[in-house]
Every structure is written in structure tokens, then in C-alpha cells.
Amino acid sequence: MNKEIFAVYPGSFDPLTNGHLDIITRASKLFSKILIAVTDNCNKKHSFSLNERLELVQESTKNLENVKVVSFSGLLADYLEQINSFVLIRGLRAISDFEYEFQMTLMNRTLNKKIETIFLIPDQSYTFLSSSMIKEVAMLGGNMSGLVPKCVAEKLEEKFPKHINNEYTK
């Protein structure tokens, strides 16, 4: 364990979810530093503007004294040799994500060598959760404790009050 090397944590967290949280609590514990990285990728769709997700990912890390929430935009390849830091922290659930991750691995290596990826698995309670499901669960009135922080939950509760949104019931 090296406690001299920090690590980054990139994603879009459209919402935190406790899989995130998990991984970011584990990494938290293996490196000095963990630097949660919020992108702003053009080229999804958040329900959460940039500013709210850094907001509910530093609520959530408050209590973690070695992480750090900040935003980037570009190549994370480009962001990385910025700040110096060249290990990536990546979350794994499945199989499933074993062929995404292997392949963004693989394009970061190659836009700069100096990049190691430390794959982490979250606790087994978590390996079902994705930003999208809970979005899905929230738009449909779902029950959120268990899945994502207390402030995302109540931030989800906001964005997508419980009601019945059906055409037949009209």
C-alpha cells in the first residue's frame, strides 16, 4: 500500500449512487489522496447540472478527509498529465463491465503511457446499481434508502416528485 500516490476517480455521476460511494470510501483507504473527478461529457444527457453533482458528491465525501471534488472537461488523458497524476480508480460491477472498461483502459494507455488503471469491485450489494436504474427508480417513485446518499435521495425527490403520471388515470 502507498500511501504516497494519488489517485482519480473520474465519472459523471448523474447520480452518486452507493456502489460510487463504496468505491470511493475503499480507494479513500488505499491511497493519501482520492481526487473525485466530475466531467461534464457533452455527449450524455444529465439530469443533474454539473454544479448539482459536485454538490451532492461533496456532501456525500464530507466525512472522507482525503478526498477532493473537483470538475474537468477534455481527455482525461489530457486532465491527468495536468494535474500530474496518472492512476485511475475505476468501478466494477459485472462482467458486463469488464469490455468498457478494458477498452477506455486501453485508449488511455495509449493517448499517454504513464496512465495505470486500479480496477475496485464495490461490495456485492451494490454490483446492480447504475446512475440510470436509480434515475429510473426515482422518475417512477421508487423508494431510494439503500441505494444512493440521503442528499442525492432528497435531491431525486425534488427533480422527480412521486405521482402517479399515467394517461390511463386521466
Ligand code: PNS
Given for the second form:
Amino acid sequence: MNKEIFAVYPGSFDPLTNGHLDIITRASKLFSKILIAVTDNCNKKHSFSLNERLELVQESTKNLENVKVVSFSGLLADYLEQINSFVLIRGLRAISDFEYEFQMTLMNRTLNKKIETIFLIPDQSYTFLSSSMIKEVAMLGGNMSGLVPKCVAEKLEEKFPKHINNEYTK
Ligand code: PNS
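Could you output the structure for the form predicted together with 4'-phosphopantetheine (PNS), given that the previous block was the form predicted alone?
Every component of the complex follows; first up is the chain already shown.
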């Protein structure tokens, strides 16, 4: 274990899934400190506010001693310079994630050549999980058990009440 390196895991976490949590847990065993940096992804329309997303990540990771959660706005490369930390963690679920992650890695490196991105692969039981699919299933009243932390499941239920489940127009 490299005890010296402090790594940043950036993401929109809209909402946090057990797949994200698996990456956070793996990263927390490899680095002395993990900073989860919650922000907006301007290519996505978020269902949860930045503050809601931050609180859900904080609640879900409160048992991990070396994990801290913050939010930021603006360019990730600028934020990293501000906190003087240049190691990024990102999760890779499948080949389909690769192109986007590759572009983002090289853009961040172009913006600041000190930035290095390290990819971690989640447990295979989470490789199909995405925040957008979670929201779709939650909206339609599906069972969230094993897919998201308890506080996220509760927030999803609050946001997408189950009465819309199975309401078909005749
Ligand atoms: O969880 P996501 O939505 O895949 O995370 C993407 C995120 C938030 C890390 C990315 O959109 C980002 O870094 N946004 C901050 C603005 C920025 O720096 N954009 C250029 C990234 S190459």
C-alpha cells in the first residue's frame, strides 16, 4: 500500500450506487486518503441537487475513515491545482466506458500535465449498474435492494413515489 498518496475520485454521483461505493472502498485500501469530489456533469441533466448528492455520498461513506467528501464547481483540472493533488480515480465497468474515460483523461492531462488518472474495475456484480438505470428502475417502482446504499434508496423513494408504478393508460 502506498501510504503517501492522496487521490481524488470525481463524479456527478446522481445518485451514488453500490458500484461507486465498491470503487471508493477499493481506492480507500490503496491510498492514504481519498477525496470524493462531487460536481455537476454539464452533459447530464441531474435529478438530485449538488447538495443532495453530496449528503448522500457523505452518509454512505461515513464508515470509511480515510474518505472525505467535498463538492466543487468549474473545471476539475483547476480544482486539482487549487488543492495541489493530481491523482484521479475513475471506475471502468466495461469497454463501453473506455472512450469517454479516455477522452476525459487526455483532456485533463492537456489542461494540466501533472494529472494522472488511475482506473479501478468494480466487482463484476456491479458492472451493469449505472445511476441513470437506477433512476429509471426507481421511477417505475423497482426494488433497489443491493443496488444502492440504504439512504440513497430512501431518497429515491421520496423523489419518485411508487404510486406511478404499473399505472397503464387504457
Ligand atoms: O460521474 P460522471 O458524470 O461520469 O463524472 C464526470 C465528471 C463530473 C468527473 C466530469 O464531467 C467533470 O470533471 N466535470 C467537471 C468539469 C470539467 O472539468 N470538465 C472537463 C472534464 S474533461
